[in-house]
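For reference, the chain that follows is the form predicted on its own, supplied as structure tokens.
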Amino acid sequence: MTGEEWISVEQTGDNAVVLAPSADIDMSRSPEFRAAIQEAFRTRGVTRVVIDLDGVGYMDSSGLATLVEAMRTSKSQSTPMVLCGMNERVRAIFEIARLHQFFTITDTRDAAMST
């Protein structure tokens, strides 16, 4: 998909695409993150996009904006998107911005795959 080594991309047997970034998502990384998410939604036959944030220690407003854009894509394409694996620091950013009310967020990847 993107070939970026800090973003793992996996397509599951049920045509879900799982993106797992393994670095802080800030202004310098958001464009690559956005491109990877867009590519996931363009995957033929995709049934859901899961973004596993377990490897993300910090996310700034550009990362949040990237995920808000992805949520809009999710809704416009009727392809569910689920976030999972947030640490307390990242979850707090979502809660401060009150974005946790608009995203589907699970604790684990397994839960995200069955939501």
Contents of the next structure:
Amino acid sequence: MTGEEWISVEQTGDNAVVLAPSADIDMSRSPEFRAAIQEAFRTRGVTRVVIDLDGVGYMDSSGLATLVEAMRTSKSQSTPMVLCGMNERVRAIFEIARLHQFFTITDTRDAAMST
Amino acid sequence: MEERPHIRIELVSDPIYLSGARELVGSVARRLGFDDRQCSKIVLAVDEALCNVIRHGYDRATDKPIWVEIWPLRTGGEISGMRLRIEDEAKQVDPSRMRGRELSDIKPGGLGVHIIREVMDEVVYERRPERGMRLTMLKKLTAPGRKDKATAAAEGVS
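The form predicted in complex with its partner chain is what I need now, so please give it after the form predicted on its own.
The complete assembly is shown below, putting the previous chain first.
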């Protein structure tokens, strides 16, 4: 699967960019995930980046590292980034790495759009 | 003499096979009595160990061998956990240097060894006699209602 097939990108009317990957994110897919996120932050006039993880069954530390890097980009360019839709397995890695408090995380995409 | 492993697989160091290794370890852990949350963490630890071999041991070469072995742990005839071993022929490093970075240092990367040590009850890195490295991990079943080590740490419970 290529990045175009497993990561959907949607731009809303208020210039939020929503990324929705739909595959396990491990060492083999993290580079494409990283490229898609950095592209989202480069979108002209982007007001917010939402990463909907509802379709992600598993994530390893390479995926987590990608999100840490993205959060740094978010802070440096003052564009909020919100994660949503995490299942238990994905949430577990955030908790083990004790990074769940470093990110803004919501249960649903709707909540992510208004946080 | 050490008991023969109940499962032994060999895979090449190509990340596309990580998902297959995860499926195997997860389903065996479940069969040995770990709950879904514990299975997820065991799978994560094994995945991180395999990634470290591929990334650091083999410098991302995709055609090198990795072996994964699994034994059940038994106490008084009852299954009490599982032992996993990962071996490779990668470059040897000083086992004492296999430590994760401080979690307070928030940056991408360097989390794999920390995760392995956080999830597993015992973690031993050693050089193989001939070449390569060996990682042996032990995970005990926790009694119903008791939090495992990683969960307790995440919740700030000692």
